[in-house]
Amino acid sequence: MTPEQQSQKTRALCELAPVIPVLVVGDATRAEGLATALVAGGLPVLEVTLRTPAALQVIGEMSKVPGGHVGAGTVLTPDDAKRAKDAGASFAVSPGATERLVRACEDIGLPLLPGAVTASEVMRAMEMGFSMLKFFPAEAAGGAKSLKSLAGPLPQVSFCPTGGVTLQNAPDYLALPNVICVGGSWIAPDADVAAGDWAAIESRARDARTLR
């Protein structure tokens, strides 16, 4: 699968919903009603963090939620993108792009959104062959104003800004031409998972769904 074949991919999921919920799980006896209640709420594309150990056995677990279209983030090496594919996931998230990790989803055919948050480092991904690319970390590298910035020289790249987005700035985001999607942690923070308060999840979800 090339670049462009994966930015083709990532594109489409980005389309689906205005959020994607940035998730890091640490226990999977959670994962399946999260996946329900965000789907149920709206938002069919999740990203699970490579950031806890339980976060494979998440993804396998969200991958089985009818309606849902489960991803792997903070990948950042080939065998994270293999364990990711082989755990269940239909798309990685990296931070940013090397031409280790793009070989590796080339050859599994996992489609990769790639970050980058300079003009050269947008150009390089365009070299590479992608489209769509993670702006990472938005808030801290300039928000909304950054990403219009970039929409002038280099109109052809869509971004998905994740990073200190939150439901008060989002719209800023949404409101850009070369932005598809924003992502964020806020809809499924930590307290609820671990209560199970999958009504609260799903309500914040239903929100978001409305950014747009």
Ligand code: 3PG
The other form holds:
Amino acid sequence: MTPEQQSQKTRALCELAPVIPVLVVGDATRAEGLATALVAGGLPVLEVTLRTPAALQVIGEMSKVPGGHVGAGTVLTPDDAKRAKDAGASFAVSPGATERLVRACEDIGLPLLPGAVTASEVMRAMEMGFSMLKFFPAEAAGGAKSLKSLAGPLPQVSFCPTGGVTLQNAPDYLALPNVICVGGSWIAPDADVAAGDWAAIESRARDARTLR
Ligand code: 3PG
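Next, report the structure of the form predicted in complex with 3-phosphoglyceric acid (3PG); the form predicted on its own has already been given.
Below, the chain from earlier opens the complete complex, with every other chain and molecule after it.
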């Protein structure tokens, strides 16, 4: 799957809802309830970060939840991409982009949403064929103001800003012509996931859903 095709796919996913919840889940028994709450709240596209030993199992469990589209986040290496795909991930998100990672995703047919923040990084991703990128770390890299500046010279690229995005600042990003959706961990905080407070998470998802 070429980077052009990968970006078409990730763009279509990003268009499904204004927010992609970024999930760090340490306990696979929480996966089904968490994914069900998020989908019920109107956020069907989920990013499970590969930052816990349970992450691949979590991806597998969440992939069974009807209506959801489960991807792997924090995908750094070809091996991460392969393990994510084998676990059932339908897309991959990376904080950056390397040639090895891009080639691996192309080879195994896993749509990649690669990260970029500077004009040169965006141009390099464009050269590879990507037109849909993650803008990371969004707030630390200048926030909506920075992203708005990139739309001038690089209007053909769209973004999912992630990193420090909240319910409060999300509208600033979503108002930009080069933003399709945002990503953030605020929807499913650790405490609520650990407690299995699905009502609280579903309610936060509903609030996020109304952002656009
Ligand atoms: C991440 O990969 O950690 C995401 O960028 C989430 O960032 P956040 O916790 O600031 O929402």
